[in-house]
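A single chain comes next, written as structure tokens; it is the form predicted alone.
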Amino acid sequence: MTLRIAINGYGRIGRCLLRALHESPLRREISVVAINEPADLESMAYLTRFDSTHGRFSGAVAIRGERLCIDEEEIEVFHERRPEGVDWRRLDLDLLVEASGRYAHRHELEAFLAAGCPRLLLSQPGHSAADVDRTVVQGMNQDSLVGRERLVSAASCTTNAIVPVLAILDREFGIEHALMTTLHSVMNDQPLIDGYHHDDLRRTRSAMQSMIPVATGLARGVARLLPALEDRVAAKAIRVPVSNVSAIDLVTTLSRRASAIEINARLRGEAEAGYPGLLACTDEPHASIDFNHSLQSAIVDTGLTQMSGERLANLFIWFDNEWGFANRMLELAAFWGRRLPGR
């Protein structure tokens, strides 16, 4: 039986989800049958044939009324701006994925719930871990989904990252302390040039012009994954001048002695045994624009792994912050489908 999702929400991570399924085989498993984007059908229709990241979409794409048509099947489209203003109850729906990253407190979200919609997957952490039902990690801890839930967290990119780093590290050598600086491609919420677009000043500088630190939840977002790192993960962010892939620089005082050797050892193990498709490693000297496009929620760059003393290490983890994701949202989304009562 096919899974009925409809988008809401059709900006970067919205169309990757739209663009992924199409590449991905579990398109013979869901189903896209609506989307709502404030944004006009035509533009719509536009920003799907033609991306400057992903390149032009390999199929058809036509709008015939006010329907978005993919490969000739039909997708509504509505234009709200708020929760209740669709009827999703009529679209028959298995499940919304909340992809515009404006909702995060179980308030907000339970608006689409009173409206008809029977489930969310949201591409956003919620506000707190009360805000939703559960948080999963595809390939981490998605068995803990039994189908009753309504509001589900799919986390964030750089989450999905590197949660599988940190629980392999500690698993195998164990995690004293961990500090987090991730390096994240330009994102909407920046101007591209100076203007007053945030109540974060550094926010309101030109997103192509400078390296700009910003706030980030990852440390919360790990201890939600990992409980036993609580308090012991740090985190900072710096938006830098690149259109997507981003990067993770790990440092983290291990429990017992290691090499550089041995980590990249265990984690190239575990990258092809425990976290197929999700975990790679690569020891080619590469370049953030050589993971555009990446399927896998993270690759360490081993070539960059490096000791200071024998228990201080330092990994470098490359993500493709919206491709990765995307997938990882959608293989989620069937692995809940699967599991939803009468399927």
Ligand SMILES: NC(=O)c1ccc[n+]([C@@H]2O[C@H](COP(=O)([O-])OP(=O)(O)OC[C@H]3O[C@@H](n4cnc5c(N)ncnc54)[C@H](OP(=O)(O)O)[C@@H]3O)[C@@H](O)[C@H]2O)c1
Contents of the next structure:
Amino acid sequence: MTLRIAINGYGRIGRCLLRALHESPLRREISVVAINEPADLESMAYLTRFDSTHGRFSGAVAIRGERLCIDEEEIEVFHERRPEGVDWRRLDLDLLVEASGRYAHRHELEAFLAAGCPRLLLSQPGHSAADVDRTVVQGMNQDSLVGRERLVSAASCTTNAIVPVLAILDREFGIEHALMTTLHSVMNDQPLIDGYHHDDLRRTRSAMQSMIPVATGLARGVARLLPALEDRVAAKAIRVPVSNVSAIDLVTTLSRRASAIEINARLRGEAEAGYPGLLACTDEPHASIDFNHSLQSAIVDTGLTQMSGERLANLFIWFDNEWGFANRMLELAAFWGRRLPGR
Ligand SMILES: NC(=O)c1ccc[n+]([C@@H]2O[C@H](COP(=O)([O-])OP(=O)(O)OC[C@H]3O[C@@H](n4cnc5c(N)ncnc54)[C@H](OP(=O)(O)O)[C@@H]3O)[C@@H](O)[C@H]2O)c1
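Next up, the form predicted in complex with this ligand, please; the one we just looked at was the form predicted alone.
Every chain and every other molecule in the complex is listed next, the one we just looked at coming first.
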């Protein structure tokens, strides 16, 4: 039985979800039946066909009445900004993928449930851990889903990238403390040139002209998945003027002595054995654009692993913040779907 999903917010992640599904074997398992997005249908169809980052869409895109047609599949489209603006009940959904990024508190998310959505999968962390029923990072804790949850968060792209690496390092070497600096590509919450765009003053500055430090909840996100590391990890984030692909520079003190060769060997072994399709290692001399459209949650650049002394380690981890994360959300939707009662 196909999993019937709808997408709320058809921006970067919303469109990547639809495009990634089109390229994935999961298209036999998941069907997008509705999209809610404030923009007009013509613009939505246009930005489905053409994407400056991920290229032309390989399927046929058309508009029929108030529907977006992808090949022969018709998707109902709504343009509401309020959860109760859409009659979700009528759509007979299995789940709504919330990708507008506008709802992180339980009472806001429950407005979708009250309006007829059976369950929500969020493209961001809940404001607090208690704002959702479960926060899931693929490869780490998806087995904790029992099928009765109604609000599940797929965490963030950065959490998906760093948690498997930290889990391996902690198990193999012990992590005493860790500092993470995310170098994140620009996002739609930044202006192209300086403008009154955001109440965070740094985010009023031109996205394409500066490296811009921004607040990040990554340390909290890590602690939700790896509670043993709570109060031992800290993070900062810098938006950098590239349109896609991000990286994390990780500095960590290890409990035992290690070498870069040993760390890389453990990560390579684990990537293949424990996290197939999610974690990879590369020893080629890459630049960020090489990872555009890559599927993994994280790719460790083993050539950049280094030690200062015998216990202070520094690692560099690439990830496609859009494509990798969109694929994780689809996999999580499918996984959750298989656990729903009656399936
Ligand atoms: N981009 C990434 O790399 C990335 C990766 C992982 C997770 N995420 C998370 O995913 C979420 C979306 O990010 P994004 O980059 O896709 O943002 P985006 O490109 O700005 O897309 C969000 C879309 O949702 C629409 N929207 C706003 N309010 C809405 C509402 N009330 N109901 C329905 N749609 C609404 C927006 O329209 P308007 O612009 O007209 O308001 C916009 O088209 C955020 O929480 C973000 O943190 C993003």
